[in-house]
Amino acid sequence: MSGQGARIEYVDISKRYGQVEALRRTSLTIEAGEFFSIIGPSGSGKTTLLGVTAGYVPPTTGQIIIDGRNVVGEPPFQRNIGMVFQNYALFPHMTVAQNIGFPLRMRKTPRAEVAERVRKMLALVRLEEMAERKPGQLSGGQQQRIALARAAVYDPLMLLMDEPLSALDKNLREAMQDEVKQFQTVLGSTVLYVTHDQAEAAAMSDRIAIMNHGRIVQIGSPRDLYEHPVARFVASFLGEANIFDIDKVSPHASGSAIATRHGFSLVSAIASGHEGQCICVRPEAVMLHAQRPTGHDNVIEGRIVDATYTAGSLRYRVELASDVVITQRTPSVRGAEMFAEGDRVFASWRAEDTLLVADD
């Protein structure tokens, strides 16, 4: 196994079906060895981009350059790309070892080399004892690990993964996220990962592209996208966001004084005009107080309309004036102030956490 991923460059790639632009002109570079994810709602173009990369979907325009070679026009089997599917696509009549070795046999690899590569891949996914079993005798997580091993056994230039964990239950899916990431790290492969699960992408990826209406809206690390969204869609799609529509912005000593359309007066550390912008405040940036706090940048009175405890965190829904409801989330720690439905509270957050983003 080479342990060296490929650099992928998309140059003005697009796909049109009649009058429908499934993928608008897109230019993008995925670096060698990078774990790159694409997320977006149904119809956003992420599956089209995956299909164009694999060779199952011919692009309307553009080039896909893999390690310096334009592969547009080449059939899928010549692109040296491994695929991992949502349904695993294992052959039920073959043993685990035969499934993993299948791509090598199709390439006329010598029998001794096939056996050695299969042995190494089984060790990598820690399923050596399952070599002679059939896929139907394995759990969902074990089948997914075999699918990973089969996709990587012939040293493909990159791995494409299409919703590979979506068929698993929540706990197993979270465990498999670590498995997949460790697998990729050991191999050094370049991965293009498509998922609808934002948390999954954030947990695994070096960078993420968020797509909507056939185009990439923003690319960045999970932290950059969460803390610095460029648009309302990005802020709302990646995690929870409290959004306020802007009515007027004026200069302020801290940056900007903002009047919202619901009559709230807020302060942001960002000095900017408001044309085509709105405010985003993340739930964990909001603090709740039983009494009006002093010295805080943004303070709004409200009432708790829902209080939920889940997995060590507290999540409150707070109704402010004008029927605006915001979300607040905080870790549950001993001695923390607790609120109940109906309690009167004051919500506050710092000027630095009042983000100005483009309004979609």
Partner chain sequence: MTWNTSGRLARIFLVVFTVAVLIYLIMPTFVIVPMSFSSKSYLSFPPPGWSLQWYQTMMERHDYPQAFWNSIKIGVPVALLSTTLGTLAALGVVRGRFFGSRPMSAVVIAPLMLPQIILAIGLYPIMAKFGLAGSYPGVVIGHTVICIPLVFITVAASLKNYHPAYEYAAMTLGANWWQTFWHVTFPMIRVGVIVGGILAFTFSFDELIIALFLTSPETRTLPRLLWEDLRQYVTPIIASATTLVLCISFILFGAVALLQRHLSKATRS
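Numbering follows the first chain given and starts at 1. Here, rigid core means the biggest group of C-alpha atoms that superpose within 1.5 Å across both forms. It should be emphasised that the depicted structure is a prediction, and the values quoted were computed from it without experimental measurement. Compared with the form predicted together with its partner chain:
- With the core superposed, residue 199 shows a C-alpha displacement below 2 Å between the two forms.
- Relative to the superposed core, residue 95 shifts its CA atom by 2 Å or more between the two forms.
Following the display of the form predicted on its own, present the structure of the form predicted together with its partner chain.
Shown below: the chain alone.
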């Protein structure tokens, strides 16, 4: 039942509701078999993009080309796309087997084949014994797997998933991430996955697009986006970021010297001179020292305002100036000394970790 997923190309696609531009002109290509995620805050246009792809939201402009065929204008029931909805939308009046068989029955598949494919799908999600139950009698995770099975049973060109894990509790959500990923690998489907949870997207995706205000801000692999954010929005949406406002940038031997608006200067390995930028430093890049270190690029004196120990890591909040508090994170080592609230410390990081990103 597995096959290669399709390649999807969005050309100039946009959607306007009256005066509101839910989705600005967007072009994007998702490769066959790729696990592609879209993340962004609510109202960023990601759900609209999903609706436009599924076909129940007519786009204002543009084309969606799936395996060389423009599907814009086709109703959802002719597109052959599978979709998993946020609350699964399993039909409450049908059994699990009837739910999974529904798309096949709509396609007038012979009865024996329906039964066979439903059985295979149930085996794939390991819920064979639930075939005759109603969705209401299943747990959230089980419903989730049935919804996946139903969306994939007819070998759709691609699978759309709209925050499929958001209704589950945290532990189950992490287990289901592996499950979804494995499901996709077995079937070889192209997946367009929408979520507001950046950690979830990073764990599963080949590539991620970050959306804000109806447009894609950046596309890249999870590592790419984290290590090379192009904009302040990306830097702070994906993981934690310490952001500094720039006063003046001047050339420097190893890149650029930057005067911040907070009373201290920094060195970056990135040569720059763009207007409208700010500095982003990731919490893991920051090191804390009791004595002023030597030979470090950026050293600033500060005071610990908050120290927390969470499973596996230490997290400090350090006040560098009256209006600047940064976050620092290190993996905790057994028995390591901890700084206490009020301690004087020196924060430092390398010039390579002083990222210059567009300020939005």
